[in-house]
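Taking the form predicted on its own, here's one chain by itself in structure tokens.
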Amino acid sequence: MEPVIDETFLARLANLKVIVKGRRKGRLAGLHPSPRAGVSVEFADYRDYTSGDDFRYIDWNIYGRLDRVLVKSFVHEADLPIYLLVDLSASMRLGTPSKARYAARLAAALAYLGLRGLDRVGLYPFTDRLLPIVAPRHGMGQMTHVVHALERMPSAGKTSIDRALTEFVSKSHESGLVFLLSDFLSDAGYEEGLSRLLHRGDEVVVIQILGPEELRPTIEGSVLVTDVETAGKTPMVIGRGTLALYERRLGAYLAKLRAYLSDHRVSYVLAPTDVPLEVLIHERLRAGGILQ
């Protein structure tokens, strides 16, 4: 099996970086703005003096002109925790390449961009629960841990995005940038889990990964349809009417998902597995304001 990621592909990511819309509080000097006052690299604004403020940051010139005690506040660059949540349920093993393989390669690319931007990157695979994680850390050495984990993880079991996200929030103690990579084919729903992330203050990017046969099925005739997550089998006769009904229902489901995410200001990108990964990254993620 070819590696999840290679040096040639990484070299083509050299001019990209992750965009962060909101300011985050970080722990080390990184590349994202953070609203901490104090010794910092960039002046931000003035605010009224309050008890306990450092006298060194009072602007005495303004005090002399306006008789107001104002304190300078600053923005410094801070690291950002980036969480890669990758769906590894049984439905993700479908397709050529499989949705799981596509998600793994995309997650590796995002990990590389985050680590190169001096951020902490962590990997949180899930099915209906969290699987063993790679805790967020700095440094390109973390790339090795992420890639090894992605190469070893099989796809199996049912999906529960709600349950997995609820567990993720309970085990990660800091808001950050969350990339959620999944086919979103889960009867259990996604609203409760996403609302927990948003309530905590995470910035969320949903990348829905679907195969071309899921988006534009061509199968016809008498078939035995197997649910890969439950192993349930259903005999069906599929004709043009059945395919048209499927496409309407899929379109309605995708429209509902997009509307929910748009209403909650969650970035969304559809990632069909027949779209080359480089095209997805350089064109669709940049067009969506996720990378630049």
Contents of the next structure:
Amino acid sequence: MEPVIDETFLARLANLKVIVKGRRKGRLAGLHPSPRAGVSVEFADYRDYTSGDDFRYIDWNIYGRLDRVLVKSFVHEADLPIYLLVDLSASMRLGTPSKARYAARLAAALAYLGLRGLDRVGLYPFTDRLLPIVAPRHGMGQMTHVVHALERMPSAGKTSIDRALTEFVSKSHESGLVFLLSDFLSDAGYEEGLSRLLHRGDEVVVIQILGPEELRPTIEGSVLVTDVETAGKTPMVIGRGTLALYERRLGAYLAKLRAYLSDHRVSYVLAPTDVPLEVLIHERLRAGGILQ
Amino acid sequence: MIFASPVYLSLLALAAGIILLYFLHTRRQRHEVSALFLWEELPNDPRTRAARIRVRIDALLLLQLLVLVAVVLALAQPAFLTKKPRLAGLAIVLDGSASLRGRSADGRLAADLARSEASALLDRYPTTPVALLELSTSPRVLAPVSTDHERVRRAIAAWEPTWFGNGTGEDLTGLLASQRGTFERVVLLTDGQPAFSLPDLEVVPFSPGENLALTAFSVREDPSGIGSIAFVRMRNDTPSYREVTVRVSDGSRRILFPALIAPGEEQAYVLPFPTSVGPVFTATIDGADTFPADDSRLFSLARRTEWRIRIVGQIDRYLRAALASVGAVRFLEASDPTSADINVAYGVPLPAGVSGSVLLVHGSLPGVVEVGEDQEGDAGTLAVDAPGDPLLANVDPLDFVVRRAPVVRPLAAGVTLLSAGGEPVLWRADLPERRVVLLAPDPVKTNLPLTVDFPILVWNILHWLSLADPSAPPPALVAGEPIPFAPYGVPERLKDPSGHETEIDPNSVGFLAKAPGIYQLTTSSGAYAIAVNVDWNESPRPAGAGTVAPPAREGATNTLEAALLSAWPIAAVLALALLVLESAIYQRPGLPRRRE
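Can you swap the form predicted on its own for the form predicted in complex with the partner chain?
Below is the entire complex, every chain and molecule, led by the chain shown above.
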């Protein structure tokens, strides 16, 4: 089996970085601008001098011309917690390569980009609940933990994005950038969980991973359609007409998902597993404003 | 229907296994999806190709079950009870004469028609004892009377007509008598009406096709002693005038002429071959017909194919050359014990004890003729004492010049042909035990060797001498009849037309020529070519009135008897065909395979 991540693949990610749309406070120094003033080299604004300000930041040229004592403030660059929420339900093992494998490699790439950007990266696999996590940490040493966890992730169980996100919010106390990697093929709902995330202030990126057989199925004949998560079955005689109806139904479902995410300003990227991961990262994620 | 091995019917229980496997296979046609809610309540698509494929799969199951049934049936060996007529005995008589090698009016081989009719008779009487007989000049039993019809069928399949002539009623009666039991039906399958009639004999004739035939061909020595005369006769057995080209050859010379023959008519021709030397003559006519065997005929004269000449005394090269020009000549040494066809004594008396015809050249034969010393002086003008004698045919004696002629004293009755000065120069005697020719002068004292006519004279002498054979061989020989050795001498070797040579017991009296052609016979008196033809009567003739086949009849005492008709081969073939069909359908592209 292809490794989750390798040196060559990482080398091709050298020029990329994760984009955060808003300013976040962060806890430690990083590369993302913070709403707080800081001590970076990037000028932010002037303000009136108040007692206790450091004399070194008084702009004496302004004082000479305007006779006002103004103090320069600088952008504070802070780190960012990046949460990688990876769906590990049974439906993710379908396809060749499996959606779970595709998600693992994508998660590893995002983890690498986050750690290289001095961010804290944590891995939160889930099914209908949160599985054992890799807590967010700095440094490339964290990469080993993340990759190790991704290598050993089994796909099983049902999906419940609502329950998993609710549990995630309760366990992680700091808002950050949340990458939600899932096929979103569940009728259990996702709106409540996403609402909790958004309410907490997390910036959410949804990457929906689907196989080509799910997007454009080719099966024909008399088959027993089986849900891998619920084991529900329905016998069908499938022909071109049936497949056209399925694709129409899937399109409606995806449109509804995209509409919801768009209404809540959640970034969305569709990741078919027959699209090479490099193409996804370099083209689709960059085009979606998620990476730069 | 009954089964010879009904135990195999229990294998039909395997059908349950096939059905079980089919449904197991069907259950495994699963398609796993991530979310069933996208598929639920989607309408089926029965009008699509998928539905047709499902039908095809069902057809596969049906075919598999049919294959099983067919295989089980084949193993169980089913048989049907049928009612078939039965006779006390059936004799199928195949006309084995050469005419069966021809084709019928519809283009089929007459032999094939006979085989088909014979097989049909076997099918009609599956339980009747049957004898298969062949009627020709050498009749024989192909399969003795038996109810083992498979054996009879094998004999029918292996049967080929002979080159012999037609058999007789006595031949058929003898064949039937050789078989035990009685024959309720005797059916003769032939290409024409037989020349005999027997009570209760049913004839099934096949109409022969159009034919042009050489109905006669013979050659005889010209009584005048000048070469041969050929006689050829043709018949047109077609409904239209036919122009044919006739070729008659003696091996060195060929006469070719066209002939127009009216339908149903015969034409005969007499052709001279004044200088023929070979013993074998061939006559052919062109034009395609249904019986090519009679488009060519052979004839052999009782001429030697090789002359064995012993020269006693001097050997004159002119004389030797003239002798060698006669044909294939083998010169024997004087001491060679092999008997010679012609003995030549040159300048010496013929030794005692030498048998055979003799050419004396300036030599004596004690008791027959004595040749003395040459006379003094010029022999004078040559006189022709017997003009028109065969020995002088095509020879102009006035060209001969004899300077010294010996004194000749004939002691036996003879004829002086040429003389000089009152003394015989050329003299012959036809004695009971041999023929003798005397050329009295020494050739070196004449101009004979230098004349153009000298080889002709020698050729005439040798042919006249060679006609001294005590008995002439049969003039026209046909395949299937015994050919006696006696006219040719004590037999030594025989080479048949295919080139196969066999040693012959000297006590043998004759041989049976199985096929037409030239047989090379070597005897104590020389080598002979014997021409053997297809019997002249074998040329098919159009069916005349009364040759219509009598309707096949049931025997007067026919009884119906149950017969088992085995059907397992049908079941086996059906099983194989179904298996191939099932495999072909399964292998067709577009059939969905099991999805894992």
